[in-house]
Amino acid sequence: MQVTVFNGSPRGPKSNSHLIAKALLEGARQAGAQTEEVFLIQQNIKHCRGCFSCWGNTPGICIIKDDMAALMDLYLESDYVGMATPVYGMLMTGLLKNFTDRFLPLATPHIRKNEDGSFYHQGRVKHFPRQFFVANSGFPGAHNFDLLKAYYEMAKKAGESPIVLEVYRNCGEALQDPRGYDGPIREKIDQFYHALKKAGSEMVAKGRVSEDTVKEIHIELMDDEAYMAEANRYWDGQIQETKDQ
């Protein structure tokens, strides 16, 4: 079995974005699945040009000679994959936007209409793996991720891609580097970690993560005013030292 993450966080190996997916892959790797993790911002991914070659012209095809096709390859082949984002103006990374939009050779030009009455193009392809989604939010409380939750509500509605597991974590920062807080807080990140691990091997073993494990992900890390605190004089201690320098 194979579980792989695509990674949309500018910063790459040292977001937060990666040590929450490093900790779901370890979990996947203990049950047995095969992992691996891709950084966009590592690809040589081009813009789609919205010129529709791959529904007409090369069915199925993108015509941009990039990174984009091994990719696509290895989101085809992958049992279940995961999509991982800070939150960027409210929704996801630039990054992540323009490597799901390089999907359009997946889908058909035809159009269909789903039970609710949304719709969607045909997929093109017949199987597609289940999937997962991460993101994290530098600030507090439980409204950074209303625009994600949308899109991945109508991401469902499309209805290719089963999707067993959304992790939202806000105080994300907290997660840099947990040593510097107090015992409180250093055992909830630790309980945050040990349940994102859980989900991995749930997702393998069984093919789903149990709602007690997605309660013990979404455990409150911090209170909104402590963390506010805490992330303003971080911020007003890296300005004070740019100016000494």
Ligand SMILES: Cc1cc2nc3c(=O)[nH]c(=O)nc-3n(C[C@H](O)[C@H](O)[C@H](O)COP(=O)(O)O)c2cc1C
Given for the second form:
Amino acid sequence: MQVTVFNGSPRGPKSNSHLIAKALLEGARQAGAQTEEVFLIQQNIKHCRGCFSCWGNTPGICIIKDDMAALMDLYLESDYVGMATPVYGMLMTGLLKNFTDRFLPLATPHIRKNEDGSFYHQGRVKHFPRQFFVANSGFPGAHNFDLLKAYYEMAKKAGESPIVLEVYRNCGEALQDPRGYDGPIREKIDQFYHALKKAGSEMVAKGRVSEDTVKEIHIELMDDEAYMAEANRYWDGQIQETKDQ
Ligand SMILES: Cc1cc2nc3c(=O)[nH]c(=O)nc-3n(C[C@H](O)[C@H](O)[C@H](O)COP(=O)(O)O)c2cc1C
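What's the form predicted together with the ligand like, now that we've got the form predicted alone?
Once more the chain from above appears, this time first in line as the rest of the complex follows.
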């Protein structure tokens, strides 16, 4: 079984997204899976040109010659695929969005209608991998993922691959930062990683992640006010005097 994460953080291997993905993949490996994490920032992925050649002239094939063809193969060969992103401007990064736009060749051109009045394009291939999503935000609080959740709700209606797990980690910068996030939060972070590993194992061994594990993943790492105070204190120490403009 192959589990692959496509990491859409511009920080690549230094990202909080990677810390989360790493724990999930470790769990998946413990349950017997082969795993890989692809850092999209290290790949040559051009923007979709919107030419629709992949629907008309070259069905199923994108005419752009870059790393995307190999990544698409990896996507299709995987049993589980995770899309990881930090919250950027309330949504995903441009890197991840650009990557997902390039999946157009996997859809057929005709428009179909769902019962609820939404529309979609049917998939071109028989087997799509199961998916999971990983997002982390720099803000504390509950609303950082509202747009991403709405996006994934739509994606569920449009897509043909079941979604087995969604991770929405607020206070993301507390995961790796040498700020003052210490003390009891270390314990919480360990619990978080432990739950992620469990989720990775459950995914591979059982095909689903239990509600209890999902709950454990979403434990509060830190009180909102304390996180905000620490983040603001950190930036007070970082901001350089600027020359007059
Ligand atoms: C351009 C930019 C936009 C951001 N927008 C948001 C945002 O809308 N909400 C939020 O909570 N954090 C925002 N952040 C903070 C990141 O989500 C946060 O630093 C995250 O932990 C980075 O994760 P990574 O290490 O996986 O890239 C933004 C950061 C950048 C650089």
